[in-house]
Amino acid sequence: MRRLVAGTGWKMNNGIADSIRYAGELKARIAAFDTSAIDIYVLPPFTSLAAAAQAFAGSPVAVGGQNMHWEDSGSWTGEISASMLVEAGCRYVELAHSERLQHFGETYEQVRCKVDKAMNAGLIPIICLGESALEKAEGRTDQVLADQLRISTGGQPDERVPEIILAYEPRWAIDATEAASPDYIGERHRALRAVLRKHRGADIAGRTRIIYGGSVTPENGRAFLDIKDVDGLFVGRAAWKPEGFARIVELVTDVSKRKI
């Protein structure tokens, strides 16, 4: 049984004061849930990381960064290193989000360097994988996903791959009016697991978690979690308020009991 995941990325929202308030309310809302069988994370903006980590200390909620650089230090104005994230109290780091690829020209070759550095620092990378609307229309979705997966994890030995969380986020479904259909999501998750099986073996494929993100809400989340190869939810806008994320955590907690 793979541990299910409930995660949210706040993007450029929730400063220090809002992050502290969010943490207090979320902890109160989920206190009645048995979250021992799932992993929970929030990804605040860089300026809020230390405050959020302190506010969530002693709770089941871990904190992560929304990005990082592939070097330890140096002349990289405006960048953040893996060791800086660790020092701020991070356990996770999100890499290859669609917005980083689209607006900042990042590539999966760069992501591979970031993954390697994150793993060396003890961070858990959350690698976003997803096809664009054009790639989907051209019928290249599974090949695109396979290439992204192989490139981004290529620097890691087989035994360390299950430490990584893969987040399937179709780029055309992020901030859209609706998510991808459960059938479509199921096909993509099965295809990604098949790539792992082919290149890393059945054991690694069976232990690596693949979560879904892209217009996830408390209303549609259960249908996604019911899919065999979906190991959790990565939520954006619907979890920017603590009450929204608390509903997601409750949902993942309930489904984890059934899957066990």
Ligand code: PGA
Contents of the next structure:
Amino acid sequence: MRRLVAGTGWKMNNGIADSIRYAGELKARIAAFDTSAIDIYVLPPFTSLAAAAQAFAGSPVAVGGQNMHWEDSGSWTGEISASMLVEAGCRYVELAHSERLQHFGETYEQVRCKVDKAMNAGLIPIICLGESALEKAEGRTDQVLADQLRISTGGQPDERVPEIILAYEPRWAIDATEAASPDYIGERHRALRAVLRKHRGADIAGRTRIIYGGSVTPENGRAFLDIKDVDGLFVGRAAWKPEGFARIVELVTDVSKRKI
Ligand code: PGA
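Counterpart to the form predicted on its own, namely the form predicted together with 2-phosphoglycolic acid:
Okay, now the whole complex, with that chain kicking things off.
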């Protein structure tokens, strides 16, 4: 049994005041849902983390960072460590988002170091995996995904892998007009789980969550959640307003009753 996930990354949106407003509204909107069987997270920008964590305290919504550094402290101007995220009230940290890879030159080797540090600090890493449009066109998608998975989780012993959330986010479907098709997503999730099975065994593969992100909306989300190997939704734009994320949470809650 895998607990379904409803998550949103706010990217560079919502300062402190907006984060507090968002939290108040989201909590009110989801109060009537039985969310006990799912995991919910929001990923505010760094400066809003502590305020958001406080605003969501006591609710089913946990908070996470959108990135972190692999060292504990030191001369790393502009960076944030795992322990700083924990201190700010974070439970999660997103790693390897395509915008980090594309605009800031991050690599999966760095992500591996970050995963190790995040796990040691007690954070749940959400590792983004995804092929570019070019890699897709060249027919290299499943190999690219397998490599990203192998490198980023390579430092973890088998038994810790199910603590990680894997987010399949095809780069060409992020911030796009259309998500990937349910068939395409189903194939990729199956392939990723097969890689896990091969390297980590059936039990680990069966317990590790793989969620989908990339132009998810309340309208298209159900079709993705209906796919056997999809364990949740990771949403950007459609969840930047609390009403949008509340609809996603409702959807995931609903489907979790059937999937369990
Ligand atoms: P999007 O973003 O839903 O706005 O496409 C998804 C993501 O970046 O994870």
